[in-house]
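As structure tokens, one chain now follows by itself in the form predicted alone.
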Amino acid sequence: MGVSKLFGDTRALEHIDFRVEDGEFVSLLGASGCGKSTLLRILAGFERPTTGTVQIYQQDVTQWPPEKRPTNLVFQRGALFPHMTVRENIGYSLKLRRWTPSRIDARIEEMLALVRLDGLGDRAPSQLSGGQAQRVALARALASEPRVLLLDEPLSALDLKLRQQMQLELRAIQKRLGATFVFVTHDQTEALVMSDRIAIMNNGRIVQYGTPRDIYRRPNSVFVSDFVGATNLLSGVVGSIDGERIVLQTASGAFAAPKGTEQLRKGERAVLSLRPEAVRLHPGTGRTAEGSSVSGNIAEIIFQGNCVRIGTQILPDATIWAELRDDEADGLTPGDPVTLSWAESAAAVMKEEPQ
């Protein structure tokens, strides 16, 4: 609680204060250098905070070394012992804990089954694929029954298809065990897919902590809105605030959105955030019956396989992106006049951040 960390004159973490519930999958999400791995190492005991405390299940473990904490850490590249077999890697920490041989053997078989590597116990790490090696690292970490498993970007070295498969497997394992996972990643999609809650980090601080749905739909800042998923950002001035509704006056027109938790005042500069999938596209120009609307001309059409992204230029320096199904984009070409519309509830307004 209240954790800060200094490396010389560099402040890596600033007053970190968050709680992970028993059995939760929590992701620390942020760009490189934001402090997420430092925070994970503090939880693991490999770093000590400059100020603040670490509590695990109501115990203050701030001064405890890693081997005394009820945690285990899975590294980015697995860090398997190359001279040991899969079975020996998984059982290594159990031998250090002086488990009986029969108990160790039973636990190894249980872990191999859990990560779907039955029959591969006698292989060397060099004989494994990337995904298999990461599953062995996971099995080794889980074998000693840690109360909290810490994972430092364990999937980042895998190719896209395998990474997506491992995301689902890792989530399924966590749910099956009912274990508490704290997972570090810079991949927004990975965090959204796997997490019960996400801590968004920036410059050594947690800037928003909530469920994936809340963070995606109701970001509390321009930074979070732009960092988590694709979004359209329109700058303007708060024109009016009417109960739970706020109207932003922009160069492209006046657009309304639900009032958020952030306190905004009339005349204050602010930004409207709008996800591309919330934008509907209508051929031709003119207002629509749905919420807010604006007209322009198609500038770009980008095919992405499962969807098509359409960029519509509404001003010389302003483009709004819409995300459509492939069949919805049939017949559209650059230069076509179109009208964009969206429900007021799909937009969010927040303070403009200094550049």
Given for the second form:
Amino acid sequence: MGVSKLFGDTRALEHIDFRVEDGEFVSLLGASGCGKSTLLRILAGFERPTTGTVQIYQQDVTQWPPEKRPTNLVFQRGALFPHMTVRENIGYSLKLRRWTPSRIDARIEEMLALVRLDGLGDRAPSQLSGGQAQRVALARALASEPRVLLLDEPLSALDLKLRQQMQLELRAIQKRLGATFVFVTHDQTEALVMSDRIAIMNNGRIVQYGTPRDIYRRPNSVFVSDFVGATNLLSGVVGSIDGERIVLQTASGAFAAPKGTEQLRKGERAVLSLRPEAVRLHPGTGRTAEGSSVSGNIAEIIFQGNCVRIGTQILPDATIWAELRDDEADGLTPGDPVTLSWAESAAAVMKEEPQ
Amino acid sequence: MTNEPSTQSGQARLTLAAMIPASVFYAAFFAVPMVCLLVLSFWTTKSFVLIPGFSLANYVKVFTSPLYQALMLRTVGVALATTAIIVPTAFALAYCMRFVFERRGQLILQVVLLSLFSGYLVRIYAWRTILGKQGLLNSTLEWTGLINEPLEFLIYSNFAVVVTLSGLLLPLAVLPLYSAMLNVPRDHLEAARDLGAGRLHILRTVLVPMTLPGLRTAFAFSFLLAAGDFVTPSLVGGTQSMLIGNIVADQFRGIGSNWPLGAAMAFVVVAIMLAVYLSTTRLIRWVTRW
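Got the form predicted alone; any chance of the form predicted together with the partner chain too?
Entire complex below, previous chain first.
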């Protein structure tokens, strides 16, 4: 399937052009107000694009109203009809399509089993927990087998444990049905866990579109590297570019990194991004064999349970954070001189963004 | 239950205590007079003197008199016609206030409320100046040349009664409907649409069921108040548009008054109106079943 759209409403969305493959789980990830919900509502048909088209399976549906589109939407707060039972909610779209009662009943049972709510069909929505309500909303939206299922932050109202469980479940359901899901979220972990591909949105644009691994490892902009996961940023000037390697001159030394997709010229201002978990920490100030290194003094140690984050001051105005296992941090105290090192391939260089 | 029993019973006591003033008020000013009236309806009169007793004569008279039957029918008809105008109009207005004007809906609400402040009689007279023989409507129509002589049916007719009552009671129906609409999230209407429902289906299967309490109140306000009104028919109605309320009122004042008969009529009217009200709300529920 192909959803491609060009778009020109300057206030909300600008020149969005993206494609979702059949059976893919795509997340639209961005902070609130970035236009991700507007984009989803355009896909659902509740908003019309000012310019551009929406295609579903080669069919132009731009002018189609929501009730005619082969898409269904799962709302943030479920939007279950309070005056209908779970069963009636799930069967709503089927009855509108004039399915026979026996076929509707069979489908409802199938859906209840899919979302693991067997036996709760006769409950009223007010008798359901938050997680159950969202499952019913999912079942209701999937019942009529839409070609594309659109989900508008359906898990954001749930607490962390339940949300994590639902993420895996949602992913499993999508895999089992082989359905196409477009999922809107502001939670980067959620997007990384569930998606085949992620579209990162900022100021009404898609700034990067790729697999979770790609986006995490090779962010194409400071915005993406900062938004997805934690990162260290060091700014400097591009020193030399040779083949697949690029060297950045910073105030704390020259650091090399693989050449990214971005076109950078020598002498241009650029930023080095380094994930905290890629940084190793060695007591003392000796040089290490590994790729790049820099020394400094420990400024802060933050215990986070499964890991310890250590901030090392390498310059009066620059701190690099490293993420270590708890036992690796034993014996370290603030003020200790340390050497930080990382593999060249773990760093990424990207254009500096005007703030 | 994690609540401690002591706090729970404490809360229950507080709730009961809060209900005392209203209960006392209702008992003193509603329940007691109603019981008195009920007792009175079984009494009789002889040369304007009340005779206590237990007689069904008043009820028999109410049910057998052709005049009262005709009035009762006309009252139900006028009240239903009024309601049929008010409830859909108020529903549409409340819908627009909630879903079209959104924030500015509050402003419209203020205007609607303002019209309630202008007083009952003033508003009836206002309708007279619009519908009258030389009223706004007739003179405008004559001026534009659409008609040559005033339309007679505009004033002193059942038509005038229905129109005036609709104008009077419309704000009372808008209030409960608007507050019911505020409880309907836009998501639910969009969800229905997204699942394939057309406008009529959304109205019937989602919007009406979700605003049913407000609809019921709006229906009760317009139907019951229209059926009980006797000022409007006497000011804008004709000789053929007297309602049962006029006759009931006559039994309690002036020459020829008959309190026990009036009381019996009042109870019959209440019973009939309640029956119509209940069957209509049943009907709404049946129409919107899913």
